[in-house]
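There is one chain below, alone, in structure tokens, taken in the form predicted on its own.
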Amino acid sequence: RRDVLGALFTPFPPVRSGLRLAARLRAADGLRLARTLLLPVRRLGEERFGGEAARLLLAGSALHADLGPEAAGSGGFGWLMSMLGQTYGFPVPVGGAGALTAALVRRLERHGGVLRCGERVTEVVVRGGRAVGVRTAKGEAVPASRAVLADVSAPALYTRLVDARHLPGRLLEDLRRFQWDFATFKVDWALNGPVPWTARPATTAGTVHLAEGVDGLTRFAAQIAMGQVPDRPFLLFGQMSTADATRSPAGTEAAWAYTHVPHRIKGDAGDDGLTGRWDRGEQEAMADRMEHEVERWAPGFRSRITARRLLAPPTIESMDANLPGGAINGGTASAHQQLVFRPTPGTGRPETPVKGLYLASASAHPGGGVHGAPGANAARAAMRRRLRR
């Protein structure tokens, strides 16, 4: 496993890690595991498990990216998400996720750093070829001695803050092929106890898949996939105070899930006849079609609710402008914009064409998630850098 996850989250070429795992694997072996990892999960699901719960397992776990049962390397992404739940659990951080981030500010301030929020770049400076800094919205230069880590999309960063003239011109054609992941809606609830689920088991889950089966996660991809708001939204529930107790007062519940739609909607496969405005009308019949997902699962959820927040795909790009239409993958996980194709196709590394600028967020390698990964590889690849001149 530890191989496994340092040939996945490590720069490329993982070297250490990739000969490790060639020497426990011998050649046979590791073309299978090669295999298994592009393996569609529906087909992988099939392969290892005679039972639907297992298929399903890993079916949804595939669906918190953007790979419905039939895509390639979902089986990957599914068994290797499954794994990590089951050796190292999903952790919750104890007052809510802002913690987690608190945590790392702490950690960047006893080390000297500096955080600014609320200042908006909009331009990485280059001189001679190489970044010497940002400028703020409000025209101050802040300068950087080492390098720039940018911790925001690929568009973003190519198309917005690095003037063209310091690109090349087939980085700015390939991104005009970027594909971005799944638009989402979220809903976050305040309810006055818990969840009444029918199904014992889940009253304990922190996170909580909702789906009819693996034909049903089919079904949602594919109505993605042609344009369309699915009428049976997969859903993934969290219901977090089951891990942390000082996420709701005793007694209640603060739960929270969100779906996937399309980013240009060409139709609504329900009958509210959603179009994608987004208006206050069309936010509420997309939460009301969520509620009655979980209420099929839960009889009795809606009758809980004391205070509900939606946040439709304009809204989660209001607040953070990295997630256009509520993509918060930075990408599709599929294959063909993973590893070397991540963010375009080139080495899957964190360095750019301009020196001393380094891609920092979850549209390089290895993507989205809560592991820091894509940060980390740009801190390291910096600071091998600058230990070499």
Ligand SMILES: Cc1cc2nc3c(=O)[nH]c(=O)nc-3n(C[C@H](O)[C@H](O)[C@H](O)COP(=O)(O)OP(=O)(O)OC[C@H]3O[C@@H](n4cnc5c(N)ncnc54)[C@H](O)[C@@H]3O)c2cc1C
Given for the second form:
Amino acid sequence: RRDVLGALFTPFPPVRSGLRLAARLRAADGLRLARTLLLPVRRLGEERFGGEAARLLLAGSALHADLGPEAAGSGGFGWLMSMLGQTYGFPVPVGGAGALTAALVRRLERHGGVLRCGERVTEVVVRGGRAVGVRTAKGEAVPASRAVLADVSAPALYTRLVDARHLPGRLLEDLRRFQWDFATFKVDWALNGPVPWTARPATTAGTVHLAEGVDGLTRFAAQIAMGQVPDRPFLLFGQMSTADATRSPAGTEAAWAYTHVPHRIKGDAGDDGLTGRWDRGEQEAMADRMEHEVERWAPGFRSRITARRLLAPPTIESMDANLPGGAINGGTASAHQQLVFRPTPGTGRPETPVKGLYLASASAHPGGGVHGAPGANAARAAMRRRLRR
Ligand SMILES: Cc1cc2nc3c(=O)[nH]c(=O)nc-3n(C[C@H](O)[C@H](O)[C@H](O)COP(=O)(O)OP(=O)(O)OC[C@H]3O[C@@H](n4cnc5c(N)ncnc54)[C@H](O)[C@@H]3O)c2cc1C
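Based on the form predicted on its own presented above, generate the structure block for the form predicted in complex with this ligand.
Every chain and every other molecule in the complex is listed next, the one we just looked at coming first.
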């Protein structure tokens, strides 16, 4: 497990962990592992499990990324997420996700770092082919003596922040084919009691997947592919007070769910005529659709809602420029944009064509999630380069 994770989360090619893994597996087993990781998750479930439950667990886990049950590589992703869940659980920081950021900031400040919030970077300043700093929206130039680690999406970095004359035409051409992951619609709820799940095991789980079987997931992914707002949204549902009692007063529940919708909506597979305008009426209708879905598995859920907050795709984007349309993974997790294809063919590493500039966001290998690997990889690459000079 350690070697597989090492191989997946370090910059490409993963030399040390890759060699260890190769030594452990004889060549033939290595090929079988590669085949397993490339399988569509429906096929993986059918090959390995006789019952529906494990197949559904794997397929729901694959849909933490934009990988439907028939997508190549969804088997590997579903297996990875399930393996992490089985081994470590899906941990959450006590007190809220902000605690994770606060811990990182404390560490930065202990080492003399300074964090400035609310200042938009509008340009990476390049001189002599080298990144020498950034410019903010207020016009201030902030020098960088060592490196610039850009925690922005690949399209934002290469089409807005770095002037095109510093970049190879081939990269800009490749970027035209950059694919975002699905758009996202999220609802946060305050509940006056626990979610009344009919399935007992769901009452103690921090994260619950809501779907009508693997076929339901295929239908959901197909509707998004066809540009339709799914009529039966697949929900990733978090019951945060169950996972961490500090999140809300005793006896209540802080819950959320998100689902995916197309970026460009051509029609509504449901009855509400959603167009992607996402005005108040459309947002309320989508949230009602999601609540209706929860009601199927937890009758009485809606009667426990005391407040709700809606986060439509444009709202999510307005809160964080790295989430265009609520794309949460910095670009698709599909096989054609992973590893050496991430974010464009031939890279797979945090280095960019500009010396001293590193891509440190989820657009870089190994992609989205709160694992911090793209940032850690970028920092290590910058430090290694510094040591070599
Ligand atoms: C609703 C939702 C639920 C999720 N659930 C999970 C989950 O359960 N588990 C999990 O592992 N992952 C989850 N994710 C995914 C995960 O949060 C992201 O993949 C990850 O945070 C991306 O990291 P990042 O560093 O690329 O970007 P971000 O974490 O978005 O950080 C980028 C930061 O840079 C700032 N920024 C952007 N552009 C500029 C600029 N020009 N100038 C200055 N600042 C700028 C942004 O405001 C932001 O603060 C979720 C995401 C969302 C939206």
